[in-house]
Each structure stands twice: as C-alpha cells, then as structure tokens.
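Take a look at this single chain in structure tokens; it is the form predicted on its own.
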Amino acid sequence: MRYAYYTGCVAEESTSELDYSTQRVCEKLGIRLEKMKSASCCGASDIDEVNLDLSRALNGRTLALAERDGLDIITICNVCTLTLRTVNKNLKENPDILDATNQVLGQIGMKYNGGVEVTHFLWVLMKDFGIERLKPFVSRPLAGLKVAPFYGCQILRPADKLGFEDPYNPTSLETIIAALGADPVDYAGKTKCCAFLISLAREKTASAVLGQQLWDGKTAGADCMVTPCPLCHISLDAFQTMAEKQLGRDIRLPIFHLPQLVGLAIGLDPAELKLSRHMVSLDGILAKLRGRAPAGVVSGAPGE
C-alpha cells in the first residue's frame, strides 16, 4: 500500500485541510504516501483548450516522476484524477503521441514508458484497501449520523476515462458511509454538477445549481454531506451562503472532505482533521456524535 501522492494545487492551498487529513488517515490505515513534491499543476481542462501538447508534456512529466520511483499515483481531487487519467490513456494507447511527448520530456532528461496507473483516494479505500479491511479500524462508529454523498462530475464522467463504477448509479460513497456506521442518504443531486467551473462567469446560475443540490440533500434528511473533490467542497461549503441567498432558503448543511469523515470514524481527533477551516460549522455534528456516543468517544473541542 504505497503510492506517489499527488495533492494537486487546490488541496495544497485553498483546502489544505484535505491534504492534512488525508495524510493522517493514511498513516493510521498503513497506506504509505510518497508526496510528489516536484510535481506541477495538472492544468485541469484549461491548458487543454490552449495547448494540448503542453498538457500532455506537463502531465507526462508527472507520470514519469511516479514511474521513476516505481509507484502508481493516488490523487485527492476529481479534476486531477480525470486530467491525469486522460493523458495517461492517450499516451498508452497512441505510440505517436507518446513518442512526441517523450521528445519533449527528453529535453529535461526524462521519459515515460506507460507503466503507471492513476487512482483516487476514494477508489483506494473501496478496492485496493477494501471495505472489509477498513471496518476493523472503525473505533468510533458514526451511529445515527445521516450523510448525503456528493460525488462530483469528474470522478464519474466520462466513463471511458474513469470507469470505476456506474457514472449514473454509483455506490462507492454510500458503501464507505455505511462502513463508518453512518446512514447514507439518497437524493437526486448526488451525481450532478456543483457548478464550480461557472461560478465566476455565471454566479447566479452557479448558485442556483449548487443550492438545488444542497437543498435536495437536506430535505432528504441529511445532517451533513461528504465529497471526494476539493473543488466541489469549495462550492458546497464556501459558496453555500451565495446559494442560500439565491434560493431564499436557510440551508446550513455542513460539508466533510471524505478523509475527514473517515478520520472521525477511525478515532482521529477533530483537531487532527482541521475541521475548523470550514465555512459552515461542524460544531453541531460533533455535538450530535458526542450525544449519541459513550463518554470520551468524540474528543476535541467543537470546531477544532
């Protein structure tokens, strides 16, 4: 259980609590992460639009760095996952594209041979580590907590680049939520878009889309929501106030990063998971868990 750990830009800065909590959770589970300190931004879909060859070279370098160390790549961002997997698929399936990319990489003394796979933290928990292996680590079951899963687009679609599960009827998040002792909440918006990519250009549209997903989850009975994507987390958490104004409704639905939810269940202290960095307070969730658990089971002051 050893991976080249690609955090991506957002988890390094805007949602650094995701990076921090991922490392704490993996340390406890025995998943070894070798942080890719010299890897660059994946460029998301922006560089593709301007210069596809540059995108291939940029991400080909990241793949080559992991290959040099004999490791597959694990990411904690849906966008990074899709971008790296798309480039990796193109390089592996098209010898001419691989050759052209290696000509560029050769200028910095590097080469990619197609020997790396790209996975996501969610997929590692489900498949490589496994749910049955995870369950014994659950020392603090999240009993009675109703959690709405929010997958985000780019861990599901397009299926030919991702292909881990049914893009319109996924079950991985629900399976993990249940394994942690919580109750997964089914609702219409769980596989829909968070509207992050249009939030600056079309603020009202983005707020309406985001607000609908949040409202669907809350009215379905959720106490909180969990997502495997930092960009979705920014939308759901930081932009939630805008969505409330657009909808004219009070939502106040706390949002977890996936490793934070796992971390609580496997006994990590709230302070280790940096829960205080969220815009929508998680104090009520922690209080609810304290009220339903034996004394001392949920430690740390509210919001730590």
The other form holds:
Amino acid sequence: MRYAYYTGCVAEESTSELDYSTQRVCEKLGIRLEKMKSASCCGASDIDEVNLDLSRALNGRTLALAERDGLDIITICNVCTLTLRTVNKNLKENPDILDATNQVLGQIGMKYNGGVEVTHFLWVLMKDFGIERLKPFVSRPLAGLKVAPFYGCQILRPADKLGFEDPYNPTSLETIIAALGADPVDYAGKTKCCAFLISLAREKTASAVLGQQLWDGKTAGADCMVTPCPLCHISLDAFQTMAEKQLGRDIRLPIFHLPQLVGLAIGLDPAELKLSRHMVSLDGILAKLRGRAPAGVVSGAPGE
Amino acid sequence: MLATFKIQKFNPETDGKAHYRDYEIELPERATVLEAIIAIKEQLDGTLSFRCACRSAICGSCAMRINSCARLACKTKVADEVARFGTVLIEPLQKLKVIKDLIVDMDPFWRMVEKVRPWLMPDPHETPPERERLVAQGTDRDVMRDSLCIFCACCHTDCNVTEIEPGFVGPAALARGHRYVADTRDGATEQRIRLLSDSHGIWECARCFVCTQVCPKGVDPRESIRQIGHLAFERGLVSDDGARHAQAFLDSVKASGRLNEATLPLKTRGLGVLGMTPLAIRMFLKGKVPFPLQKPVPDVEEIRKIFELTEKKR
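In place of the form predicted on its own, the structure of the form predicted together with its partner chain is requested.
And the full complex, kicking off with our chain again.
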C-alpha cells in the first residue's frame, strides 16, 4: 500500500505533530508514504475564489506530479481533500477544462491525464487498509475513554465531490474510535463547522460557532475530541480559549489528531505522537488511560 | 411499513415550551414524510400543525428539520430515513420563531432576501429597448441555477453561520443576489457586488457547504458566493478582512509555493491583529507559530510560472 503523501501547509508547520504522527502510524501499519516535496499549497477556498484558472493549474500540477509516479494521493487535511478532489473532478469530467489546464502545465513541461484519485487518511484506514486489519494492531485499547468525533465540514460536504459516507449520518470516526477500544460520544456538533476559515476575518462569530460545537461535545460527556483535519484542530485546540471567552464558560476539552488517537492504541509512545505540542493539555487523558485519573480532571462535570 | 415518529409540538396558547410526542403509524412503502404527517393528522392527532401545498417540491412550504437536517417533507422518503436513523425525528426549521408545532415565522428570512434587492434594476441611463431583451446563450447558466431556488429556507436555517450570527444575510439571499449579478439585463451590477460583499455578506461565509448539501433544488449557494467573491476581487473590492485573507493567501503561495501561516494574520487583520497577541504568545511557546521567512518548495519556479500564465490584470 503506497501513496503520494500530500502533507498540506498547516500540517508542515503549526500542526507538525499531525505530519509526524501520521508518518509514525503509517510506518507501523505498513502504509508507505512518498512525500510530495515539490507540491504547492492547494490554495484552500481562497485561491479558487480569486482565480479559478490558477487554482486548477496549481492543483493540476500536484495531480500530475502524483500521476508521473503512478500513485494516488493521500491527504491529512479536509480542506486539501476537498480542494484537490474538486479540481480533479472538474478536470476529469470536462475535456475543455482539462485542455485549458494542460495548456498551462505544458509550459512547465507537465501534463495531467486524469489518472489520479485523491483520498484521505481517514478513508484509507476505513477502506483501503480496513478496520478488521487495524484491530489486531490495537495493543493498548483506549478502554473507558469517551471520544467525541469531530468530522469537520470539508470531508463530508458537498457529497458530490467527497461522497465517502452519508454527510448527515457519518460513521467512520465512530467505527475507528470503537475499534481502538474507546467509546464514541454522539452530539449535535459532530458534523458542524469549526469556523476556522473565518477565524481571522470574523473572530467573534467564529469563536461563537466553535464554542457551540465544543460545548455540545463536552456536555455530551466527552473526555476528548478527535478530528481528521488540522484546521479544525487549530480551531478546537489553539482557539479554544477564544471560544471559552466568547461563551463565558470553561471548556478545557483535549483534542486529538486522528493518527495520534490511533497511535496511542497501537502502542506508540506519546512522545512519538508529539502530544505535548497541543495547547489544551492531554495529560489528564494519558493519566486516565494509565488508570490513575485525578478525580474531576478528565470526567468531571463541565464547569459553568 | 410500520414507522415511528417523534415530532416536536408547541401550542403557544397552552404550552409553556415545546415538547415531543411519539407516533406509530402504518404507511405504504413509498410514503413521503409529508404523506406520513398528513396521515398522522388525519388518524392520530388532529392538532398537529404544519404547512404544505404542492406536494411536489415546488412551493417550498413543507420545509422542516427531519432527523436534524432541514429538508422538504414532500421530497423525503420515510423508508430512507428509517433505514438511516431507525426512526423519524421531525422538528420545525431552527432559529425561527415557532408559531405552532412545525409552522415557523418566515419573516426574518424574507427580510434577508429583500436585502439583496431581488428584482431587475435596468440601467437608468439606457434607453428602454423596443422589444424584449434577449439573453445570450451561455450567460444564462448561473442565472438558471440560482433561479431554481424556491425560498424554502432550508439552507438559511441550517447554515452554520446564521445559526450563530443572525445578522449574516445567509446563503439563500446571496444566491438570489448572484442571480441578478449574473443577469446581463441588470444595470446595477456594480452596486450589487458592493452590497453583497459588505460586512454581513459573502465574507462571513465559513465555507461549511451546508447550503449546497441541504438544497432540495440543486442550487449551489456556496458556488454563487464564490463567484461573487471573484467579481469583488476583479473590481479591487478588497478592504474586507475576508478579501484581504484571500489576497494574503495568494501572495504567500506565489512567493514560496506554500501558505505562510506566520504572516497571514497580520496581512488579514492589519493592526487589528494586536488583539491576538496573548494567544500568539502562547502558541509561540508551543512551537505553533512558524518562522515567517519560509523556504520555498523545490521547483517553486514552476509555481511562479503558473501564476504568471494565469494571473489576470486588474
């Protein structure tokens, strides 16, 4: 099992713990990642807003790089996933758009023929690798840990570009959480927005949107959350204090990147998962997993 | 098919607050949720109140939340909902005042639609033509897509931003606004783009894609919002922090091939970024603020060439 590994900008820098833990987990599971060193940023939903031709050419180049190596692309970010898949679908389904894009790519000696699929680490675990194959790797089941899945928008919607699962009733994260021995927590915010993309431009609104989802998860009894997206992670973890301020409530909910949660259960050392880089401490969770949770820290009633 | 329903009920004359009532009813395999609640009203609970008219997804009046998602009751099959959720939970559209049971006051929604001036405004300096104005083929595609909207308010009420920020004009209104921007017969394009990109307009969209996903008619409000953003850029309307964010993003990818997370806040917010200093310091201590001077990705010349070939002059 081998993929062209599209790390994405945010996982290379502010959430480098995601890149790091993804690589450790894939090593252990035998999933080979060939890092796409010269790929550009996908442009998120910003570049396609300014200049659609540019977005198609930039991402067309990324797709062509993978095609040249005969590999499909694996991403670890929801926004990269949607952006690359949207461009890929456009190029594959519209010969005119593909031609126009290849006119540009031709000038740098490249061509895309439409032969690449773009997938996400979550989907690879669920489908290509498979949940039954994951279970025997679970050497330290996360027994008793209540985990709230936070999908993030751009891995579910719009389904015509993503389409891995029911956008209103997804189950992949719950399936993985259960396979790792933990208990998935159901709550209203699990398919909602973290508002990362307007966190700079509309800070108050974004903090209130974010706060609602965190609070929903917290009050549903979660010890922690897990997300497959580094942008959601920045919101949920690093901007959590802004949400607390906006809500006037303590939340203090630790947030895992998906490969970190998998990594803990398959026996990787917390140091290998770089858990100490998080803004909201995961110490209470680790103590709980070691069976010495200080009362009230992990599963205590949420503070008002 | 025996199906179970949990329906939110509220009668302002007798109830202090909303409550849920369970119903169990035998239905034909092909029944829609609308047919089910009509049957419930006829056979089990004459007080159950809801709006409906056309029964064929044209009037938009039977919009309600079905298993926590805004949908048209007449376009939703009971069997599909039972297969996905085991039962059918029905609630009124969220964030609008409940008049009774599933009937909500749509006025706040209409006020948002009115804000985008949803009518053709011909150029006042243009002499009215002798005959009808013809729309050239190919320019009508976006107008057609936006025009499919039936104002059911599914996208508006499920939007993750309007849910929190009632001032946001919302996806339905923005798509309707775009319908007139895209119409070649309209003479107020410039004013419209300014109006739609004001503080509660397109830059408040968080890109959650709920609107595009829930629309029962195939309108794609997020795409319409993107297109308005594009037109705002073409005209240099880039004073909003949302637009500055997009511009900063573009500049950073052009320079290094990658997003520069360190400079993005400053370029988006200007001096307003100072309010974020305490958070920035704590993030810095965790190693979460990258060094502002980035090493470009290998082969960045290819990326710069792509920019050169695709950038349009403003």
